[in-house]
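Just the one chain here, the form predicted alone, laid out as structure tokens.
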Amino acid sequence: MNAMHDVIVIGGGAIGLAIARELRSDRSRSVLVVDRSGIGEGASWAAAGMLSALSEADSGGPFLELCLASQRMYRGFADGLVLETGIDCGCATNGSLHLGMPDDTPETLRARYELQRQWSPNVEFLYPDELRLVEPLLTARVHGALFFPDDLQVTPRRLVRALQESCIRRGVEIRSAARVEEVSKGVVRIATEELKAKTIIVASGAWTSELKGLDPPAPVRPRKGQILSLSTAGQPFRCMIRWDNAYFVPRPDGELVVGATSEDAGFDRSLTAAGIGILLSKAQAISSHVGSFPIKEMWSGLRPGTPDGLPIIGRSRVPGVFYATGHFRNGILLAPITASIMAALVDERNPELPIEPYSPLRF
């Protein structure tokens, strides 16, 4: 292991071994993954799947660009995993719905509408009456709600193991169990033991901040987030839905997963009465009918936040080292754009989309 590696990705989530995937596509370097813990055991494994670019969109701007870039790009990244690997990450084009908050007028929840048609031309507005067509078992009273027919859906875990799969077939080596301590230029130190590569890309989520030897540091923080999923007879919710701050992905085999909380609690992951509780209020405020539900899974993860709510990527002022971190909930989501950048950054090439908005010497 102390051989030179042309590439070390710090992180073994959905970030960074599709940034490890795309950098062996021509098997010309060698790469290796490093992760503090099991791979894919982070934010990834903890995640819902939920695809929405649009979902929190109040207004347009270079971070919109790179949610829909990726989301335009998932269906040739889930279905090339596929071909590669035989693992299908469950992605699914089945739509989500923006439900009305209580205080939402019809008349607000039209002018989102029209503001959301500008980066959507497919999104529909459905009054009470029309959102009971789609899906019959809600009982939010709500004024109306918005759809967007062309958000997806992954199984994250699954997506994980396709990921690590193909990063296997491609050459990656992988190694768990290994916590970095300091990165410095062309060195990264785990314990007693030093890696040696020519480039460097961290891409360790919300333990970023815990590296020494970054320049600049990264303000990444901890957000945890608990989550919990229902079974249910067949699929009573054909697509997602998003209410306030809570959400329904419903899975194709009954599973429908209820999320999320966030809440600054550093490195603590533990389940609490008052999390679970307010996750399970929200989702019968939702639908009274999942209060029948069985409880099937209960777990959380650490979303990697940053003061200004975007992800740190770019080149650090170490020569040789790049930051792909800090996406917070949209990990999932941007993993084929960030693959895509970071791979450009290695080559010297210009990304497709401006990246200055995301540098790691803005803070």
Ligand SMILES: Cc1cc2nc3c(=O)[nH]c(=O)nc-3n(C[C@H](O)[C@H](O)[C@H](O)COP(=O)(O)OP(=O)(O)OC[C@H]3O[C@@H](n4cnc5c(N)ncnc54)[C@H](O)[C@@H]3O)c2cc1C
Second form
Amino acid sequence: MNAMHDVIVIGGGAIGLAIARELRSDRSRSVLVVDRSGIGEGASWAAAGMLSALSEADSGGPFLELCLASQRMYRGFADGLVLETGIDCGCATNGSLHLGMPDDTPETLRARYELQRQWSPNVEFLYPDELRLVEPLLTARVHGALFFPDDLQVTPRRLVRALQESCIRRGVEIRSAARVEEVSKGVVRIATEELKAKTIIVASGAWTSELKGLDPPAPVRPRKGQILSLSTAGQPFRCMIRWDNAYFVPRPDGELVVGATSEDAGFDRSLTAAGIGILLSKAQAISSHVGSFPIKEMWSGLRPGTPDGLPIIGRSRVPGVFYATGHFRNGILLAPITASIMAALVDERNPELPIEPYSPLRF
Ligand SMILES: Cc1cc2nc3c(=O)[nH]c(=O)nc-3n(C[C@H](O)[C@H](O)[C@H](O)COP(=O)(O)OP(=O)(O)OC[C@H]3O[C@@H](n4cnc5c(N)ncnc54)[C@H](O)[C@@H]3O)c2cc1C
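For comparison with the form predicted alone, produce the structure of the form predicted in complex with the named molecule.
Every chain and every other molecule in the complex is listed next, the one we just looked at coming first.
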């Protein structure tokens, strides 16, 4: 079978779906999304959904600008999805607390606060007694914390459903169980079938380096994350909390997501005693209350990691082939801005932010 499309997007995760949706906003071009498994069953299904541009920022620069820009777009993005599809992706601004580490002193925390204030004027410095007022269930002994009141969360599984539904309503064609083996100029090969398109967008997440024909190759490696959730029934946490490479994302229905490991384990997604054990022990260090909460679910996913931790966004050397992959720990946060940048590139407009740092040619 031969089929011609204006655009084929390889990968139906948050990134691929957000791009396909954006490209169909004026209904002027035909867009097909193909996915090797079910739509939205990759990393996007596994994510916690924390939207916190500043959570890992110790310095400014273009990547922080990219994250902040996407975070600012999120409310409108989520509201647009609810209006269009009726699916609420759980976008909520409940803020995040970044607790000081045991070796932090009030002075080192204060210095971090001054730094973060350059990018987030609303950030607050909280002393231990103030901290307990913001989050009464916290029991970790810390010298203080930074509070980011503008941080948001979404429920990624709902986000992906809403994006898929929006794509369908906008006339995007979607094919699951269709594994792309090779890409070349204007052609996507699935088993014995060749699909043709003027533009091909590679949004295949952790599996990108398995695709044949990419030039340059995209050095994306899977980075396993184990994650779990607890039922807090009647004892809900108020805000998101980050501490010692672990985090809490409390959902409005009382589910408390506790994340996440970061492991170099290839494509293995098994849950391990060590991985789950460390999450449970860090969770109890943040709040001793969680020890009595029932475990609701445990799962894992593969983040699309890159050698420098930055996404790969831009034109490849193969004419008409673009990359939007390697979003590592921030793909849910970066979905709106990535979609907007890719639409600009496909339309041959200048993207709103510089994309040179994410060039596929940089490796
Ligand atoms: C435990 C965990 C917690 C996370 N928490 C957060 C968070 O709080 N905030 C945040 O912003 N990010 C978070 N992330 C990161 C985020 O999930 C990813 O960056 C994001 O989901 C990447 O989206 P994607 O669409 O590129 O990849 P995916 O969602 O993995 O989608 C890629 C899709 O491509 C398909 N595909 C692959 N190869 C082919 C092929 N050859 N042919 C056809 N289809 C193909 C796959 O089947 C898959 O559906 C987390 C990730 C994990 C694992």
